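Here you get one chain, nothing else, as structure tokens; it is the form predicted alone.
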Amino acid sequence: MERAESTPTQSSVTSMEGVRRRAPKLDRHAIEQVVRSGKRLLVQGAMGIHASDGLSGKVAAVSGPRLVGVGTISAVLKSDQLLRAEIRRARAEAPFGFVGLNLMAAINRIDFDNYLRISFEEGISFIVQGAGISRDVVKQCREAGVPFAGIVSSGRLAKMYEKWGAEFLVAEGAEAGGHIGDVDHPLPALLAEVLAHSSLPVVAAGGIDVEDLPSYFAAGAAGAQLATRFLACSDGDVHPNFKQMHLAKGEADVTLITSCVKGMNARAVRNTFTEALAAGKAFPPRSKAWFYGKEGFFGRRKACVECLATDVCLCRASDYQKSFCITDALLAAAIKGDMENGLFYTGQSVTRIPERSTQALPSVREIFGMFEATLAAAEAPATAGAAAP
């Protein structure tokens, strides 16, 4: 039975907004000794524009004999109050896990800096930031003693991050959901590259299941990062037509799109948005007063609320003329559940996910006793033969 939602709300705050935990530190030292321990990271991708909401304490709170469990945060869009909520309710739900939020480059500056002062109030685990590359904020994260980890698609910036000061990095495959590198760039690829260029400790991420563990950790990942998997499952606060349209997907169903965000390109779910996108349609910005009330977000009250960097927004620059309202598009999705209308940034593993329906979705707990069974049946064959004699 899948579980009541709450969908979140510019005046809605969580219960726990008094809580004031600072999460312990997922620096290069602390990812070193759980590898050594013989364990692996287990990350929670963070999307943005609330689809994530209400997973990272869950993933956190869990510890398994193989997996320990990694939140992350997506900052995009929020409000200061939900913010700061958002990452008290996690705290609260995991207070000695790992509890990250994630950052990207590509946001309106003045809301960027924003987030990184509030996230080193609060006391969270690590900034991963992706969507452009930023030497400045690796800066203030080591002098905030906050860990950085920067998301790389190649093995030039993995050398560059770890140079500047980054404790681990993100290696994003072209399997990836939403905006992604390198389209001929796959993830195993990518993972032998930057650990080619880099010593710092490596997390493998996009389109990854429960199947490809194995191989990843093998290949001397120390973890494992999806956001498809746990956007899909009974828990989170996302509309549940957000995570239906994840469900009993195969190839065709899945599309490439350029994006709003430097014409990049990113892969979601197929739909009669995308559909327009692809035959040249434009979708101005519209009022987002229904969502962020009256006085606008930050006190942006235009259609347009210049989400992102001046240079950045394609739709801006033409003077709305071309490509589309990322906000308007992700919003639809993950608020509202328009099916037709919004855009749901999707993984290539989206494909590969079982379930057909919301009410067969598992929980974040349930997903991890799956992945704990699938790395000990991986394990048995190699032990079985080193005790043969």
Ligand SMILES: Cc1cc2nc3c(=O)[nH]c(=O)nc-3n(C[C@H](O)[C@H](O)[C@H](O)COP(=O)(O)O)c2cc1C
Contents of the next structure:
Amino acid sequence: MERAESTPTQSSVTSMEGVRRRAPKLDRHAIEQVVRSGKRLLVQGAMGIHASDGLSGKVAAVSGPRLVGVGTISAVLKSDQLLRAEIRRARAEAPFGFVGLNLMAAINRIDFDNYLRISFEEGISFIVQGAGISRDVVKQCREAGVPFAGIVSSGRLAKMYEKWGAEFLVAEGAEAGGHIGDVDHPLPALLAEVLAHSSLPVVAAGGIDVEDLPSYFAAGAAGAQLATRFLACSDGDVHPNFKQMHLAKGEADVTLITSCVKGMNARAVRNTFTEALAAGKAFPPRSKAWFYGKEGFFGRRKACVECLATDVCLCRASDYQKSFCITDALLAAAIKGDMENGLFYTGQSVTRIPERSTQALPSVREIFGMFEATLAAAEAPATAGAAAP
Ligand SMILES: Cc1cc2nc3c(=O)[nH]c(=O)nc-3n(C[C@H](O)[C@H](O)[C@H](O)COP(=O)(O)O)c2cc1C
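Mind pulling up the form predicted together with the ligand next to the form predicted alone we just looked at?
Below: every chain and molecule of the assembly, starting with the one above.
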């Protein structure tokens, strides 16, 4: 992967300016309009450390009779050039589509503010915040006129975000991939709780597969957010071995680990790395030079790039004696495709992915086709019943 951006030509700059100006806002009003037109949002959940790179524009470019695609770029551990390039690529692939940026409150403040500034400069449809809460970012988004969405794991948090000025919410249940707010809060119950505590549009997330869409939409969700299904997809830049790790998996292949991020639970594909972690082995950071070139990440030359906010990282807090370096583990999975030593985050729906080989994986468009067909089939009995004499 190139670290430096190529120099844009004058004509590409001019057309890109136009694209940036047109970045449509995914605010409460826009979502309510989508729902009033009988459609729902199908959101691609952001996946950190390059796992979702290359997907956002393809998802945002798709719109069907029942679904409107929404892409989300992950801002985790990207250089300025990489983040700008990823936003520009997505906006070029979907000039009129909704492309948002995911920011995790757990990352260090310098990177957080930098990613926020770059996304405002480039033009983005919304900012969505997970892995922690920060009221300040809601204010900054309001001042910049960029819609803000909060990822919530309780009705209490939903209420708080609405008061602070969020435009919509993502209710993420216990079956989600990566870090999980509350392992005992399954999505159907959480969705009901969040809808009861807030008047904002709510997108349901966590463990959703194609056959689940009709029930979540019937329960009042304005959309569904999926990440795991989009990992196992022919589009996207993630290493092919990451896709392979998502195929032919049963319940026994999925495990919960204790993450270095505040000791949160996180769901991952069981492998040599997760087993070693469970046995108490520590994985301190190694050099990042192999990925970011000889200058290291942002010019920092230490093995630890301090990707997380102070006190958030258990590895750093223990002077690198305990836990693991999340940057190393996730980069090993998403970039190197190291099936033994990488950390492969996944959602519980991984057990329902039907394809068995990477050659058989559907494209983003084909996934949308499957989802549209399922929704059409769910409507069919009612239509047939109404037409019957
Ligand atoms: C590999 C992976 C990485 C993820 N990284 C992030 C992240 O950086 N920020 C975030 O808010 N959510 C992250 N998530 C959560 C997803 O965006 C999504 O909301 C969640 O997994 C629910 O969808 P799913 O059950 O279809 O995977 C990640 C999930 C996976 C599987």
